[in-house]
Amino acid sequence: MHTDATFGDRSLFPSLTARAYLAHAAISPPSVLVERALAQCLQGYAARGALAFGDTIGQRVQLRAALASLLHAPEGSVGLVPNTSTGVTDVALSIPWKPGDRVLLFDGEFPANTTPWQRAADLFGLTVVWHRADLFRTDPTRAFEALDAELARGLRLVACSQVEFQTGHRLPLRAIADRAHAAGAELFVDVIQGLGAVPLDVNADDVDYLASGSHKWLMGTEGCGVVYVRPSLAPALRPWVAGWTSHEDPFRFLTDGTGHLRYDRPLRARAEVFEVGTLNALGCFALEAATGPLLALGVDAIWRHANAYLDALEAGLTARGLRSLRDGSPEGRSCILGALPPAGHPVTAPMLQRRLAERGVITSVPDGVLRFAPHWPNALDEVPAVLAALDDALAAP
């Protein structure tokens, strides 16, 4: 696959105006590969209308295969959804719950991975249990003790994120999965802050379900995402929401003549059951194009590159009095560095974010944390310019 992607090279992003774009944990700018894919899709519809729809069906087969490769997942275990929230909701409404089942959620999670479970609790009579997500970063011994205690009381499912959106802390998924499965519970993971830049293997990490959107580390556009279901669990799902494309052979009555319009076709016993209707063709074309550089460069190598950048940046931040929330061990690191302003300094994180943006450094500030999130196009020689912009931002009246 020829993508022309090179670490630290922004040639594929000629329209990007920022001196240093460090907001990939929010929204990634599209590359020219994505722009071309979008144009190709639009041109196909403009030139051929309905005839172009057939092309999208084959394209989605390729896209699912690319996403399965990123996840190290088997064929047929991924489906396409509009966003992370839809993927979480689909799974939350499809697990064969029993009244009184207990679900463990984490305070500090992005709401996309809490609200659907809370709604499922209301609908199916579940009990929601809460623990602190950041405890895995600040006191992992206590975090696991709390998890073990809840598992001993009985849990049906644990829902967590691969990477916490504020601090960038990377959770020990395999250790959580081992404990959950030993106690008869399942594991759902929101991977939007890691997929595409942080190593993940659904088999090695023993993940049962996951969901992600494409507009962050996957570097696609908004309005497209992926859901994964462990193949052995898919037949037991009871989808409460389904559409005409959730069935087996959903398109046959449109292409093969009379006699194929039926309403008794079984629902797909795999993640594609959540593809409930016409999908975002543009988003699918964009996401397939965006996965090219990720697969070519390799997620492990992307993670190492981003963390080399963050190593240099973190040293400069702490020298200026900012408090880094980045984990001290590589195992706990993603490609996000969350930081707090210097103690006693009048500047706030939102103020710093605005001042840095004025100086060409784009960051984000979820819940008052200044978040730096480089990806493969960020060059290591950007760091001095970022720190110089920070000096100006701290000194500004």
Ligand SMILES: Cc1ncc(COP(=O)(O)O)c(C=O)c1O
Second form
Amino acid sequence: MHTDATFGDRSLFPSLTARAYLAHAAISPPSVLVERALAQCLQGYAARGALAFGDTIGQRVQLRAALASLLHAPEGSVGLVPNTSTGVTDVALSIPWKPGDRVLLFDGEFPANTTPWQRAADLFGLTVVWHRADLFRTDPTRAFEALDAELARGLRLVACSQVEFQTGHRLPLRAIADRAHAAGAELFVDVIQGLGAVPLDVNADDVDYLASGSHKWLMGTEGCGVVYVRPSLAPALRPWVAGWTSHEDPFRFLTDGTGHLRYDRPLRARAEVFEVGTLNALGCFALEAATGPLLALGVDAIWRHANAYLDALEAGLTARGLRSLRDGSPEGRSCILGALPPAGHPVTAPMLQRRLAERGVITSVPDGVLRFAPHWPNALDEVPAVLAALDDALAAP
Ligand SMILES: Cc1ncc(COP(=O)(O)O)c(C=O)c1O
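Now that you have shown the form predicted alone, what about the form predicted in complex with the named molecule?
Next comes the full complex, this chain leading.
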């Protein structure tokens, strides 16, 4: 078995049974690197109990650095959270809102990036306005006109995703950020459908806040994620949620004797403030191991690999009458290809997903869209087998 990651080589996933695993936009299978890291973490606690906790403190420093590196974010700007929703919630409840502030949300978003803002609106007296996310794919000129008009009416914040979860459309983050910032608004981005496989640079994309879980393109496990806060904005946040590890130097009273148990330590004026208590140690170990191949292969190269796969797949899908929702230009492409069944064919997307799974091709089917989501281990020569399975699935009674 190779221990290094190689494009198109599944040997780090020896337990994976699928003929073609194309559901990385849902949940990624863990590599043996992740399995080993989980075993190492558990073994540490099994062997040494409380003494293993010390290892986790250093491990988190490394994990935050790996995540910051994937985001091109400065040191100290990321915190560890249980999932995307918690990261969105933490920011949504901590922005120093004024009653009547307006927040722009997008219809078509995964609800992880809407519910927390709606909740903040209830709690802080905000006004939520809605635009259609898919307009950026179908008619970007109108989407930007609508955004400009809304910004002219006054917005405090725009909340969108880097990649729309069903169509796979990659939003023009920099253009949205430029418009938002010129109008005095901030930009929050849910990056779970891109981080690890679709290029993202918090400085180049000028993102103010973001959040992501780790079980999709980061290839970690459920229950561990990341939140980013632009360092210049962090001091202005009023953390609505805080806990014993939100403070500066939170662990000293546990190790350094008396005199360190204090209740007046300042809250960390950075994303780590949202690390409110004991973290998911297993998830953190898994995630750090999972970032290894991503950093080694490089996100740009992963995106190119997945898109070479999707180029071949898309040609076969359209030849069979399926309608691809993939963008025509590279800037609008993620590593997801959403497709609709052939017009006039009795088969639905969920039926196709089930039939493909029976034939060893694992896809997902959010919002009625058949979603193909290859990552770095998928070999390009899988594509003919996927299309053969699709032929069978379309022909099945
Ligand atoms: C765009 C998007 N955001 C968020 C999530 C999940 O949110 P959480 O990490 O809070 O479970 C998903 C999918 O599960 C998603 O597709």
